[in-house]
Amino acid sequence: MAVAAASAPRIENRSGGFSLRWLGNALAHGYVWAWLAIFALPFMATLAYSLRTPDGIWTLSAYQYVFGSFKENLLLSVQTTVITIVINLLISVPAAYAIVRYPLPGKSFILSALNLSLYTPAAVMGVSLVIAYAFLFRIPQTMTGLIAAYVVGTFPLMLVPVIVALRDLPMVFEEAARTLGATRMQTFWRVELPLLGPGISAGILLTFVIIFNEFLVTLFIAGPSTTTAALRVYNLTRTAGFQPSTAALATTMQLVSFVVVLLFFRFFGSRYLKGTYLI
């Protein structure tokens, strides 16, 4: 009896501790889901608007425009985004290697200048690019000018994550490879570059999200034959108002972005970003 009486408070304490833990978990889940609902509400409202006619009938008729002329704008956005990512990679990886591994004079100033587009207003950048491309390079309203503008605007988004990854990469890997007879290029391609996966993956994701949905700089640079999907949605909203067909185009863009990000995390994030900000 004495043993049972002594153990009763412990059971009570455990029950109370379990209740507090359960309440804490419930509040945490409720907090996260509440903010998720707030953040997702505009996109869900756009989806619902695209599925209804002015008479209140639910239909998919607005999405016929997605498979019409908007398909060309969507493919153009994908094409410019992929080309920009490739160019950014070809530029940023050697630049990051030079900045981190070599004693460049004025390194801080160079890095700040390379990141200039990150803290320049988009309207100011658009005007500057129009002046430069029209009067200096003679490529206004062309595909080349559009991709060049995207590279200028997003290059730091690729450069900075690669620099961070390279700084966190111990020199011991490079030294071990060189000791085993590898040349400098073999060491870079077979040892260092694969270990830069987290930085490269983050740069690719950031570049895609910005470029695929960019319209303000595009508004200054794009011509009649280089109207991207985001710019098409903006132009339709400005000229015809917010129609269900425009909502369908916006929903399609959002769905494409969402699917690409999910696939990216599925095939690349689980390998390179695990332990950084993915759980």
Contents of the next structure:
Amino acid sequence: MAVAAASAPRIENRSGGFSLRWLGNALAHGYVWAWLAIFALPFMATLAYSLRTPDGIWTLSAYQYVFGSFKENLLLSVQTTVITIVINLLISVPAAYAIVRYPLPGKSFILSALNLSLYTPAAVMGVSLVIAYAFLFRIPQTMTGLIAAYVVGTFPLMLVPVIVALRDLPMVFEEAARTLGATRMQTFWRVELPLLGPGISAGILLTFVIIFNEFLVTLFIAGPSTTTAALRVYNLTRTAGFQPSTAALATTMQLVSFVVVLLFFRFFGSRYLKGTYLI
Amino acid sequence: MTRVQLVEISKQYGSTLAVDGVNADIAEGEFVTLLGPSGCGKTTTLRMVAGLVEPTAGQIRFDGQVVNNVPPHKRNIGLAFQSHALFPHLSVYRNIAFGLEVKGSPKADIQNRVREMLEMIELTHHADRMPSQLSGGQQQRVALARMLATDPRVLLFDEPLSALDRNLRDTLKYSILDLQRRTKKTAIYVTHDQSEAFAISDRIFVMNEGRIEQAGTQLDIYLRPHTEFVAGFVGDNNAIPAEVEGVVPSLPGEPRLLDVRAAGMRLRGSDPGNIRVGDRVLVFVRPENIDVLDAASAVDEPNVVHGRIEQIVFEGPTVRVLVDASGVLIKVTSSGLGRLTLLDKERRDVMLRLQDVTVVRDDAAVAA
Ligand SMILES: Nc1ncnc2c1ncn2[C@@H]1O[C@H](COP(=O)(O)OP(=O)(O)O)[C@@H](O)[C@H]1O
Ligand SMILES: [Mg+2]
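To test you: the structure above is the form predicted on its own. What is the structure of the form predicted together with its partner chain?
After this comes the whole thing, all chains and molecules, with the earlier chain placed first.
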């Protein structure tokens, strides 16, 4: 009671500046929302386009192609993405472990070198891969070729968050586990891996967003039987003109990415994505 | 119930000699404290016993068997960390069960043992909480339960209470002692806090710069320091430079006494065993082991010296007095009713009776 009585006059005091404060708030919010709208505009336009026939009738009929002839493209995208993520994990977790936990001469140089593919222009990467696949190794235009290319291009996206998470993880948990009788393997599976979870998920998310939407490198190396969803969108606009069905495929891709990112933030927060291009 | 022996163990980090030839023989069920200032090598020593750090030289033996090559998970020790180090992703129950789970104990056994541990630390109702939902004291208790659950041979503690507030420290240190006494396990406890060390140890090993300066009971360490470092590090002390004049004949079994002369004072103190006539020494006497007597009560015996009170500070339960004795300033702490009679004696002549005097070789003077 005493608290309420004491604080009541203060609220009244504040009400003098109320309108000014309200105006400031409104302006700040308006500013943020305006930019959001501008950023979302292209997506909204695509969404609207996918929902209308050329005669101006609102319909979901364009989406039948998403589950029809585009299904295999979407499936291929999902497949390549998932397999690449798994391979990235198998490479990055042991690599991060070695880099962080063991003395390694020239550590920072190795790290920079490993990150090189992130700074390689996609077109350069594409050309290099074509040369490598066609002339050096004679790798046919299969899903394996796509996945190999994706792994080379994106494993640092997995490696870096795992390194950050492992560096943040105090040694004391490993040591506690060891003195309690856990082998190195048990320590890894029962203590370190769960505690690295957020870092690993960040790597998964980054890899997912990049690969699921990858287009330019794919353009260089994909064959007729390996057309990903992103490449299909591009091909369609070139061959069939701009159809509502193309927009429907694009919209679906956007929604999948968006939902995955939202789910990630919901479960893991944004801590391990700081400093990456997503935040 | 394991005897732990450290034989000449050393650890070198680059150019730093973190631990320099430490020897220790710790009996079954003994509670030993490594006491020393920060950076003196306590943690490194303890981690070598745990198997987390490999000694550069020397041997570690459990019950006579060399364990240098036994990895930490096979040493069957329990280690309590400065931070509680509870696994943040596991509940209190799973934390305590961890050691048993990785050993593959049957589920029913694990359940019984964890129950037992939870009862012991009086946290039965918190089994399903996550560590972050506990208070600091509760976390450290769970850490103790986790470490005891596997019934380790040796208990190791690395300043487990230093992150807690004072009251909690005081109660928990007796809980630790109580647990050790009940389980009769050999324990090595690391701390830089002397009151902690004095409260709970059977023996204290005072460490300095990677070496054990002195090992002994609380009384040994407090009253009969062997080195200047020990005398200065543990408690408050007067250090009076002096020269050895003679050895007092003593009965067998009694500590040898030395007669020394310090700036006109005749003092007599116990000999750590390595001092000869003519050596330069430091005479140590604790402020609380000095009685202030009337100037008139002049007696001609060693350790009763003449002086003049320079300063008196009344601190309530004690009175601190600074006495100039033949040019040497001596700190005196007086408690009890007698302290009140001192208050009006500023600038007066008095006699001091020094008790429990120890003589230590003056390494600085030897080197010079
Ligand atoms: N992993 C390490 N690498 C290099 N130097 C270390 C390492 N651990 C400890 N030291 C050094 O060894 C000395 C003793 O350290 P430590 O055993 O932690 O002391 P304490 O526990 O008594 O404070 C210190 O000088 C410290 O800097
Ligand atoms: Mg330490």
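Residue numbers count along the first chain shown, from 1. Bear in mind that the values here come from a model prediction, so they are computed numbers and not experimental data. Between two forms, the rigid core is the largest collection of C-alphas that superpose within 1.5 Å.
- A movement of the C-alpha atom of residue 61 reaching 2 angstroms or beyond is seen between the two forms when the two forms are aligned on their rigid core.
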